[in-house]
Amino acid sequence: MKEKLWQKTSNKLDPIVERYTIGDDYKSDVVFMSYDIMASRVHVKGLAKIGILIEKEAEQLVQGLDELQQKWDAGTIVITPEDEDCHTVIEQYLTDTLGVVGKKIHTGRSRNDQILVAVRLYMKDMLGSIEKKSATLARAVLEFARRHEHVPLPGYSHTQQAMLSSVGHYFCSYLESLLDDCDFIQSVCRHIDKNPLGSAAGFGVALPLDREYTTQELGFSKVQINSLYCQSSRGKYEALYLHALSSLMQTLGKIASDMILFTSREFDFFSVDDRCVTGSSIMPQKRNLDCMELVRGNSAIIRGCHATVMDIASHLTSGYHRDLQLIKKLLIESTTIASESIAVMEIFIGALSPNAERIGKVIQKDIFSADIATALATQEGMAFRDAYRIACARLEETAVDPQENISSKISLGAPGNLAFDRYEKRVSDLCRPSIH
């Protein structure tokens, strides 16, 4: 049996109990590792510059971290659940490989500013994908938007048509909230951008730790000050993370909900290829957006991730608490889940193309009366509210060319102007390789 890092001679868990405690940590640290020894060849240079290990005692630490690096990614390592976390099996592998030199690399740090410090790299990364894929399909919408800008759609409010627009004003306001989103990430990961490593176990140590220095090491922009805050942003800061994913899949989502109406056969305003439908096992007939529904649903889950994890943590005093635990599972999923959301949106937006003769015959001509009441204020000097009780009369007698009507609509955002070049300035801002 593996003896735990925290074990003494007297402890001996039951083993429900350990199984318990344990929970899903060594399924999830596997995404942590990598973070997690990143982190600890920085904790090993920055014990070396204080004096703490000698130089050849932070070189073999060094080399051995590497080693461990290597075998990881060819899979010869691996986390089991005698050893519960990552951690474990780092300094494990240091002592067994380098004895008691390997024993050493604890020094000054707790697992938990181990754990905080890979989480928040995590996270960095992966908010850093996840706007990069973001502003890619922000660029295939907007793409999509352009080569339809023109096609008449009905607006709706109500579920009832409402005002005529575009395809590509529908698609802009899409495009124009993934932006958002992605200016949201982009905040996140600056606030997000704190190094908690020296934090310890939230209540600092009796050594000259160089913080700076390993803020500097490991690419983080400042130093998360207090070592008790450090503890207790964590949740904290996850909660942000998952709120801007939240963001994103509430566009995703949103896009979804319309598509999967509009190209029911009922309305039949837009045809997906065979890449992005499914069948029935007993229906010959059915095409089914599937992929649609699971983002829709999937918008659901990620903000049920939220919830959870604000209220795992705003239940806690200050410090660490084992409830924390189970927040990294939450995060690790929702993650995936925004990933593959995305590139299924991608997909999806590349398989869509407007039905634009079947779209001409659903338009109602009553989706003008709003147009007929501002044509007879501004043209015929009539005061607004009585043009509004007289425009539906006028219907009849009142013809109107649908592209000159979203021509028409000329204030900013409107259909007949769509501010393309607005949009192309911040998706091309988005998608410009970043320079670090």
Contents of the next structure:
Number of protein chains: 4
Amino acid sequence: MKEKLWQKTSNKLDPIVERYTIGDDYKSDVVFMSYDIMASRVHVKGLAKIGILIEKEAEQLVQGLDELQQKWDAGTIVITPEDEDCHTVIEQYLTDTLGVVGKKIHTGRSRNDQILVAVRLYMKDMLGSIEKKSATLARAVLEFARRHEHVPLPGYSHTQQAMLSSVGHYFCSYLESLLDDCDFIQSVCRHIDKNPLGSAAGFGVALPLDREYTTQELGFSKVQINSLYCQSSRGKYEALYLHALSSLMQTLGKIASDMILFTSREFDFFSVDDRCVTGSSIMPQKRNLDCMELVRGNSAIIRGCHATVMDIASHLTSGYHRDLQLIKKLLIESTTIASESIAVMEIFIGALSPNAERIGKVIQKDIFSADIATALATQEGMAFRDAYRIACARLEETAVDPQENISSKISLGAPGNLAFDRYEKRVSDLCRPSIH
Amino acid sequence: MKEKLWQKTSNKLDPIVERYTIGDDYKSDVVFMSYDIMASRVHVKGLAKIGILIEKEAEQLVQGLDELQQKWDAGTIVITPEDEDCHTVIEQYLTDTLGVVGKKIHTGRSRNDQILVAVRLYMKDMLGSIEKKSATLARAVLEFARRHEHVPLPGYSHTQQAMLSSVGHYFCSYLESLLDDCDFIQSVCRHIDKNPLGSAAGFGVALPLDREYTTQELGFSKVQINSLYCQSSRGKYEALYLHALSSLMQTLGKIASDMILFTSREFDFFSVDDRCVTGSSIMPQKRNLDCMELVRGNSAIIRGCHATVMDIASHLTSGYHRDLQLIKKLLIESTTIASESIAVMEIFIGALSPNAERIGKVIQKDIFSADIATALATQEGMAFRDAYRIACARLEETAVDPQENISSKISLGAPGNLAFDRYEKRVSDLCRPSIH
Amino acid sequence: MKEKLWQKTSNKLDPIVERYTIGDDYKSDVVFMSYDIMASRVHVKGLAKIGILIEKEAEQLVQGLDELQQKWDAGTIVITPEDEDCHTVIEQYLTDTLGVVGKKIHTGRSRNDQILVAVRLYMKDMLGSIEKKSATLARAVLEFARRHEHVPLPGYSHTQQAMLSSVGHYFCSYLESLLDDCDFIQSVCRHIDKNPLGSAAGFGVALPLDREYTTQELGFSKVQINSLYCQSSRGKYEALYLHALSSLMQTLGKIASDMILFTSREFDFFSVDDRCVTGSSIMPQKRNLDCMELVRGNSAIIRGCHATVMDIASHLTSGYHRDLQLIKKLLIESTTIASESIAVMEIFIGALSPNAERIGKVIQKDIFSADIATALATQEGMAFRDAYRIACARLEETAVDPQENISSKISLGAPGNLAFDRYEKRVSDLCRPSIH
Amino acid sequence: MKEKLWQKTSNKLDPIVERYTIGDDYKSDVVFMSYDIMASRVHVKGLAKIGILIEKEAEQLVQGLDELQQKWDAGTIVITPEDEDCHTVIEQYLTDTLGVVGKKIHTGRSRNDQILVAVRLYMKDMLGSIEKKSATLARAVLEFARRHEHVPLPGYSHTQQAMLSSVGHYFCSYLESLLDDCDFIQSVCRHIDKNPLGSAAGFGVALPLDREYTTQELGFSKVQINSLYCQSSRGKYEALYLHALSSLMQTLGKIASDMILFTSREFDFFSVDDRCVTGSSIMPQKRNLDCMELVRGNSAIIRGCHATVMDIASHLTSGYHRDLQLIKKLLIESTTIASESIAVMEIFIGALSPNAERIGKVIQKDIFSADIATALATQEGMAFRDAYRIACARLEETAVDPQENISSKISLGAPGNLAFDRYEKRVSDLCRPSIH
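Please give the corresponding structure for the form predicted in complex with another copy of the chain, as opposed to the form predicted on its own shown earlier.
Whole complex next, starting from this chain.
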């Protein structure tokens, strides 16, 4: 067993307790290592700036950190359970290679602000990456909507055919939802874009740390000022982040739910090619949308992670508590799931095509009743309520063409007025490489 | 039983089923009535603008709506279970008083977009109101922090004394958390500030509704374009709203948790005057912080409402489903709880005072160990790790003055550098009456 | 404002804080009043039994409690916000009518064990009532299954037609689920059937309370021994109770989900008569299953209440905390919802009929592929995997009769072997009036 | 890539979709492999019993399964992502080693009932194992309670000293809670102790499978009859199982919460030796109960898994959906956490000792006020309410001895009447090796 940072000679932690305490930290910290190294480098430069380290020491430390990053990238350094976490690996490496200078890196910081800043950088990075993936998906959805703009599709309420809609109309609804999610991701990014480095264990330090400098160097837009609040925001910021993922998954989950229903034999509105279809071990005829079911189920997983983070964090008094450590794993799992789900959805959209002929057969006249009532109300000056009561009666004698019906829905955002141009710009903005 | 808007002659709903279906809607809709009237007025003007209503009809309808609002305010109109919801009351009132003209108001809309727009207006209004209340609370917290800036208070991690903090430091952490919450409330407000009116039942209408006009008239900053997305955002926007309340309650809950601990006899760091203290029915000596316990418990209630809204909304296919109706009650309850909790917290802060003398006695030398280690590291050039290992030994021989210790913590946001000026502006901005 | 039980002269609670503290208790306690009176009566008799009250006093108190119960039943006594809770009303009533004797009832108890015992009695009562309602529903489901035993219905997996099932098969699955839920309700009833009366504020009293006697008198099967555990089980027992309701709602929710899907026009497997169908305000043709959508949505509400109770209760240290008070409302709401949902489901089953002809048309040959594969495997001695690979090819040349297919599924619990007799006894046992 | 069981030639699943679809199944299935082999063996014997397999084939298959189990135990067989799940590994192994006979094992079953039965056996096994561990912990708690029966400890309500309790009293409350949890575990075990094998894909098979025989051979106490219900209970049974774990974790979490509070310097009621104490990286004096904080946090993790399972399972229509696959991982993680948490708690109890002297100093007279009021009420015949109002005044003049006070609390389950004998038997019964 390596020596712990906090170890005093008398301390002999029970091995079962120790294993329980470490938990999955050593695995979780794999994703935080590079962020920790990055922040450590800036911390060193900050210490040099205020004269706590001399230039030579800072250079050695930065060089040591660069080396460590290379070795980490090359896979020649790993985090073992004995290391406990990435922070220990970093300090140990610097001490082993630089001797007494290595020990100096921990001046003016704590593992508390180390993990805070690493998680913060990770979340910012991941939000950027997820937004980028969402943008590509949004582009695919927009193109699908354009391509099938005029294909009729029944609109449902209460899972009952309500009024005529179109493939374009449905996919624009998904698109607008996705764009909203991207907006929200940007908001969340702004909210969490605050530097906790320099808060140490939550109570600051007796050093004139230049927190504005490290904020700038790390690319944060603001300092998170109060050092105790840096601690208290743990779980709160993660919950916000997870709400953003959860909202995105809600959108994907709705697409998934619709498509599972619409590809059932009874609906049969869409076909999906073999890229996205799995079979059954005993029913040869089955063409299952497992991947969409998993998107739907995974949206519940992320909701669960979100609720758990709030449960863990919401009952604690001010200051650090070890319970908070458990949040890391939930964060990483959710991020991976969301990221993969977007990718799968994009492939799925590519494998999807509407069965226009079949849809045509399913649409029956009464789907136009509300339209007839509205027409009576507006064209014949009848009160809507009266029109409504006689619309059913007129149904038989009225001929309605689906295409004309769709085109007639000219209110903004209706099937006849999808306003693609309004989305086009937003999608293009998102897809620009320079966004982050 | 009054006639339902959707009633056809043959339909005889079972009374138990009917009661179940109505549920608490007629109660919930009390809070939405005025918003529904407001949106109805704009809908009428919009119909007039595009020539669906002649000027005379529009005037009659607007006047009818004004009358209804007056009667509603005066309490002479109520929503009964037979009415089912506020939408029915409005249409019924207009039909009863205006005859055939009254029936025309439902042209180009559905109860679906009526409730969407009413809830949206409600949420915007409530966010403004909650933000205003939070601003007043923030002011109280800031003043408390200033007043007791230099009163020492142990800082905790793992519920163990860690390093010295101060009353000012703690309350600035609450303040920054509150200000963050207010920022987030503003973000949420921006996200939901989109007009769903004109989406009808989710599929638009065959009328050139001027949705930009109604958007402007209703004070929304944007149109929510796709009519199906207007439906799909139900539950999603409410979840976002509830996350904002939940985050705020997390902040209040942390203050509550801290104060419950810090007013226990064993800590005894703060006194609370009789305004906020309740007794026990069998233990005469008890001074209980019931109100803080309820803030803490109510934060769980709001988390529960939040999770439930996501549960309800996240599994539904596109289009309206009746399940969504259940969200209204959760929204209203959460809003009331959050609003009252802020008010109670403000009163509580006014009833609170730190017991400086008692705190002084509790602080023991070892709370300064980390500082001694840091001092050794920075002043004597010792490596932090080595300093750490000998700090305990030096403890006895070192005299530390709490005030000096606090003042020495000069890193930004630490007890010796609370940076009040950075908060002052934000609080003032929030408290300005013109914010909404 | 009436005087509080715990009020000392100096205490002047802020009115906003007071209102917040009382919350909805005075409303919730309406359901607990009779249980509190019942337990108070037994408490009095217990005190008399150990000589703390003389016989005369006990008689007066019991008589006073009887009078109060009559007035309560008659509606001439109510709980006002000023009363705070039902406990105060009881003690106040006895003191007002009996003078000094009235004050003696609080000897040896606390509001803490008063509410514990009242809630416990309430939960037992409600579980009995819900079980009875579930039994009636189970009977209706069983009869429906019998009546339509041989009506074919496609079985689904992944929302895709998988193999042939039957109406009888589906409804037996609901039935077995319901019977399981009833079993679980009985288990929960056994688990919570423990008397907390006599635990006082959680620390017992210096009186030889005969807790076995009050246990017997109140109809509990066991004493909940440790007085502190009586407190600690608060929230825990309620969570257990809510899990039982939640499980039941899961069953109802599944029926609801199936029926919403199966009554969509695209499926059209069942018809529902007008008793359970609502219409749309703008779409005359709609026949909506609002009541089933609300069953589905309400199952989320109960899940939410369940999670909230666990959130509230799981972070508290031993002993009473005011947060626990919030559980009462969640309990009552969930109970009402579950109870009404069962009633609605029973009416719904009565309004339901399968569309056998339509179902017949939907069933296509490939639903028999797995059966053909199995037949090849068992009759022609082919390995299943090989059979599976050629079943599709044989499909065209094979004639399958749905009725014969159903009858051929003779494994226990399959469509051809529903084993009604095994359910019959369980349903009959449940429906017996003597069960509780 | 190996060939999938369901693979048809044309099918080319996108590799990203495939990876997403497999997810962590191949990892989760490690815990189910042996149960799957066990059930496969019984399935083979069942097929032989009804003549579907000839004796020779059955022998070969059973022998093949035995070999596979040995190789699995020896680690020479693993599940790769390409295998997808344990079911594929089994069938593949048998086919590879036995040829055409191997392919016959899948007759009359589906991967659906394979995983159902494997998970069911796993849950039964784990409940037994967790109960056994809980029994050992209960024994440790009981002994701790006995050893420190008379050590006074303040009882709290509202986190305020309320009345005198004792270490024995507290630990008996934990004990009774644990015993309740064990009872509940047994109930859950009874509820889920039903054999789903033979339900195939949810719709049974056209074979006279002897389900009573396999039920007996697998050690289940009942058949889960309806084959569709076997599917529908997925998620429902797991939720029940997780509620049991959650309830247990609530008990452990309460011990943890109490101990974290009681070992804070301000309380200082208990000492914990070095086996269970960790330090800080920058605060040398810290003695942190990380392991108890993690027990507390992990109780939230299990609540989260529980809620997620209900979220996933509660919205699905009848029949299998791929979403359900995600439940496996939640189940396994929760089981591991619960199991480890019990072990850690047992070690912790061993490392714990009360600081009797310190506790003595903290107890102040007013903790006896309720007792004085009760004494006045019972000994001087004063009405409790009057006694209550004067108890404070008498406080100074009354001498109370903590030991006598504890001994005076003679109501059953109070500090002076802990009734160890009532627990002793239950603990002994639990600890008996033969229980499962």
